[in-house]
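Next up: a single chain in structure tokens, the form predicted on its own.
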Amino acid sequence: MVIGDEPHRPYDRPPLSKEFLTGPYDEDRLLLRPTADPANLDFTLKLGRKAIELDVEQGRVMLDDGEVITYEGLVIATGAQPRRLPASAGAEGASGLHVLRSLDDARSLREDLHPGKRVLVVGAGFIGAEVAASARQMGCEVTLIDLASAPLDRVLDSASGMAIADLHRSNGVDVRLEVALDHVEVDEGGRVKRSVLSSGDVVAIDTVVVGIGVVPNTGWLSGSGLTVDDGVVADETCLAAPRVVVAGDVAKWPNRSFGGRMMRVEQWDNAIDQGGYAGRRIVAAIKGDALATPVEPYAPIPWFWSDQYDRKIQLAGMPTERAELMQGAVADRQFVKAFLDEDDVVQGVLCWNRPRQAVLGRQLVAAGESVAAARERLG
């Protein structure tokens, strides 16, 4: 049985900020296994239903309509939800105010993006940057703001982050850094019309898109007995409790590939891989079958990509404070960087329009190779 709070059949999320937003993809193209009949796959889909309570001791999940479901094994993959603007921003309930996480979010935002529309994107992370690129390609006038000194400052080194800022500026986006949204003003009809920034600047707007990160969906687990700390905490095999495993954006576990570092990964690739692993792990937990138990802990090399304009940005592994240019030039927006630990071991590789090197980089991180090996293979 699969329970999901959205009314839609399972679909692909990455295109929501790109191909679906700009038009090439319709909703049918988003569907995962669109021709598959759940009845033939021997499982039940309960869509538009939300889990609100978990009793680990009794092995029961309560849904928002009062139904109680008992289980032999449970996979928690409740994902995350977007952060919202504080009430002090004055935009609560205003039309023209968007986040982007779900298909319904994307539908609503797409209706608001037309040539000449003035769009303010709050947050220059991957989602904010992708939405800004899509809106600009659709002919909108786009302003992108972030409180940080460079886009993606929590993920990339400053030079690489500023390359993203320069990419957007060269495509006509008004990028403003080290500035926040103070508040939004609305017109008589309740639609956003002006934004006032922390700098005091006023930006006329028709649409606001908020991309300031996500929060894992764990509120329903209060009192469940599970350990919740910015996600559901599990062991290195994704087991959070007897007969309970976690996967995807909500999962937090020690990744042996990075010295047991506690990790919660908000990436499509990880959600797919961890979901498959969690499925095998829960079967082993139910059956107690040593042969079914995963031989190795779940220890992936995180992998992320972002398409913005004509640039494909790919990141394998985990960035560190030490970055070394391996190939190309940042100013040319076509380069390869390696991220190193204190022992000069490669922890991550960032590639701009270098797909072959991105594959090699992931292999280097997985093998725990030295910077010397990275220079030889990536240079």
The other form holds:
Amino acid sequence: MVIGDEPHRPYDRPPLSKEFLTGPYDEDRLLLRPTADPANLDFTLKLGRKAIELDVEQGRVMLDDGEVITYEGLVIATGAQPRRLPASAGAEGASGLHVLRSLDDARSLREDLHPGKRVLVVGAGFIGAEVAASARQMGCEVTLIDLASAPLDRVLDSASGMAIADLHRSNGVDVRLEVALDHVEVDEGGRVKRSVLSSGDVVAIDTVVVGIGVVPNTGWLSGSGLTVDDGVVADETCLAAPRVVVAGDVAKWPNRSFGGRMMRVEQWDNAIDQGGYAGRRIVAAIKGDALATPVEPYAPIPWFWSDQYDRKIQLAGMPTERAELMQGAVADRQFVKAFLDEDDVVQGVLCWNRPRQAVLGRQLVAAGESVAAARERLG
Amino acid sequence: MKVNVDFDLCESNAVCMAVAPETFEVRDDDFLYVLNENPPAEHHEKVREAAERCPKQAITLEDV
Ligand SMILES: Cc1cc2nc3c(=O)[nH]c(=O)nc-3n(C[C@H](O)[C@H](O)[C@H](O)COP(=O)(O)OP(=O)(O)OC[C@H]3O[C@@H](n4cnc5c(N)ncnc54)[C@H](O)[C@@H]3O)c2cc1C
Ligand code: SF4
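Right, the form predicted on its own is done, so what does the form predicted together with the partner chain look like?
Then the entire complex follows, led off by the chain already shown.
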């Protein structure tokens, strides 16, 4: 049985900030398993129902309509939700204010992206940067702001982050860094009209999109006894309790490929991969032999892509402070860069419009290769 | 099994190549090449996984 609180058939999120906003994808194109007959699945799909409580001892999940589901094994994959602006920003409930996570969010944002509309994007992470690119492609006037000194500060080295800023500037986006949104002013009709930045600058706007990160959906687990700390904490095998596993954006677990570092990965490929692993893991746990016989830990090399304008940006593994260019030139926006640890072992590979190297890079990171091998294979 | 790729959908991100390198290859020209449209039985499982994993759902498989 699969339970989800959205009313929609399961769909793919990445296009929501890309092809769905700019037009080429309609809603049917977002569906996962579009040809599957919802009435004829080999599992029960309960949509539009929210889990509100978990009792790990009894193996029970309570739903918002009062139904109680008992389980032998539970997979927690409740994902994450966008962080909102603080109340002091004065924009709560205003029309023209958006976040982007769900199909409903994307539908309403799409309505607001028309040529000439002035769009402020708060936060230059992946979602913000992609929305800025899509809004620009729709002919909007776009301002992109971030507190950090470079876009994608959390995931990229600053030189690569600045290349993102340049990419947006050369496409006509007004990129402003080291500046925050102080507050938003709303007109009589309740629509956003002006934004005041921490620098004191005032930007006239029709629409604001807030992309300042996500918070794991763990509220319903308070009182469950599970450890929650920026995600549901699990062991190396994604087990959070004897019959509970976690997967996707909500999961936090030690990744042995990176020295057991606690990780929570907000990426599509990991959600698929970890979901599959969690399914196998929970079957092993139910069968009961799992705790006796060791299970291979879940130790992936994370990988994601982001599409902005005509650039495809991919990162395999993790960035570090030490980067070496393997091919191309950052200024040409077509390059491969390797991230190294102190011992020159490759920890991550960043590719701009070089998809093949992203696959090779992931293999290099997985094999624990050194920079010499990377130069040879990626150069 | 016959492998079809919708090249209008494919964005050359090489996910399929990571899963099934015997069948899919993205080359330096940034295009995806299907190395074998009728892969042998021992590769079917990987090819199915690749089709499932493709973020653009650009790969379809026919039973022949
Ligand atoms: C706009 C956008 C663009 C993206 N682009 C990329 C990209 O280019 N590349 C990339 O690698 N990743 C991208 N991602 C990230 C990727 O989509 C996520 O990592 C992935 O969706 C995570 O899957 P998940 O199943 O863990 O969580 P989710 O997809 O968030 O699914 C969790 C589901 O659980 C539901 N839920 C939550 N709480 C409850 C409850 N108590 N009861 C019932 N249901 C509940 C939620 O409503 C949701 O439907 C993007 C994400 C977004 C939003
Ligand atoms: S995974 Fe899909 S989109 Fe990516 S290269 Fe293969 S066919 Fe193309």
